[in-house]
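Next up is one chain by itself, shown in structure tokens, the form predicted on its own.
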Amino acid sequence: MTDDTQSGSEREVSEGRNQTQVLEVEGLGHSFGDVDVFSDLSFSLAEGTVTALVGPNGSGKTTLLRAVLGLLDPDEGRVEIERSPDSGRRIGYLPQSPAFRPAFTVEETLQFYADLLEKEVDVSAVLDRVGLSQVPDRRVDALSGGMTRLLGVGQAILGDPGLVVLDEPTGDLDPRMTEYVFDVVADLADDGMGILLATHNLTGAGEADDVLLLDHGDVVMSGSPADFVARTEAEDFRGAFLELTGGEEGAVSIGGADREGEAVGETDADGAADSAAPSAGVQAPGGDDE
């Protein structure tokens, strides 16, 4: 790490507030035999912000993912996640292609995985917070991709855990329902969640509190979208990202749906696109064509 990058735990995360730290990465490293992933990795995510993970293929983002999310063991370093006292539940999980089963409707999805928690959740209120309230009878097997989404955003979220992880939560999906689930998780951080989302939508991560640029395993720069523009001098967040990574965009997407094909899960995708538009925040895309 040069002595010009900012490491997260180095950083206020927003000037003024002093913010619970729902997430404290400390001197991470891992390596695969003889390739290393990343070294002495630092950062910190607080309560009711949102840090995007972005980095050209093979970065190690979904390595790091899998440290966070406890589904891998790193060699070096610790990971520290603050429990949510309310609820009990530490992290929630969105994976880039998540999969439920196909008979049961929206409602009995969130239903199922609310009984497995010990704190009683109001499934109807995941369901209006995520847009879904108006399809909660429709089977699982009748969504659009991006309603999956959706509903994979809820199952994230139930029981208000401090710390949810969203990777590549608009892969494949068309601009408007991008634009969706962007403003569905600014509204989830607004509500006191941190938010580790890892994307290649340099939109999306450029609307983020915080950034963290992986690259060759390195951590290229952490900061606010408005720090990687200072200090590259660059006309907006893409032009930053670019130039630090050399003007390899890889498999980012400015504004649409590319995916990066690496992932904590499964990586297949249904490619479903959602044509409608959003309905002043109450109802997802495509809530009533699909």
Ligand code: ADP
Contents of the next structure:
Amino acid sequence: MTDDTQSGSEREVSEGRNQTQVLEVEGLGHSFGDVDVFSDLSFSLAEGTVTALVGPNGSGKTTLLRAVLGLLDPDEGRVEIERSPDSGRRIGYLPQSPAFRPAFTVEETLQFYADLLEKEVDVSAVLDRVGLSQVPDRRVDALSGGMTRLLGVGQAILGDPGLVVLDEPTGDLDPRMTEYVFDVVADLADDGMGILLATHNLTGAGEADDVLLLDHGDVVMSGSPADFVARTEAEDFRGAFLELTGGEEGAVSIGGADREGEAVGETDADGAADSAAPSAGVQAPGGDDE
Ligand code: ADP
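Form predicted on its own done; form predicted in complex with the named molecule now:
Now the full complex is given, and it begins with the chain already shown.
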């Protein structure tokens, strides 16, 4: 992975190409009773790019994802999702806590979901893409939290949807597995998928092509990680985020693992199992087998 301040703008897919927009959100507004979650929210997401949705708890990330997924009918605005020409599936989704049938193996799980799609799917290729190709026969109830999340990513990309929505794909994962999941996500974007992910992980968000920062229902800022840095006194995306959301103390609700250290609220309950994952079959990038 590359430096926080540069990686988003460095991705070659972002530059100089006429990219198809896989998602267009225009004038979105929604309230729950007296709670205005957001209003007049607009953004678009191009194929082959990653947009990270960041913001403190309660800032509206889940509500926005639900509107994009069509699980919530927003009060105002519209959501348009392009169907890529060679794909039968418009949108893939990884929920925050994916749950699978415990007695199924990894491969059976993906095959089960693949059989629901119109298009034929090469399940072993999907296992390969998410780094689970060495554990196809492992039962789901024997997977670490990180491997379960990778299986969830595999489920989300079955059928090659143009748009993939990932809700906290690295929540509760240890730093090594977190980095691995973000590498998988970057590879998926390099293969052409448009990825919208909600995350508390500032290192991962700093590697996205675009970041949408929500706070109390307002879009505080959107742009590349480098734009965030340029707008503030900070030296990197993490610093820019903290400056824009009120500093370390102001951001007490921002949790999640960070590669430089432990951010507030990090839990490593999953850590031991995930640290063991590569030797148990998940191939870390670059052949790192530790
Ligand atoms: P985030 O995902 O960023 O934590 P949410 O989208 O879950 O934020 O919530 C945004 C705001 O909307 C919060 O104030 C939350 O309490 C409120 N909210 C979310 N869902 C509901 C609901 N079903 N009914 C009432 N209020 C809700």
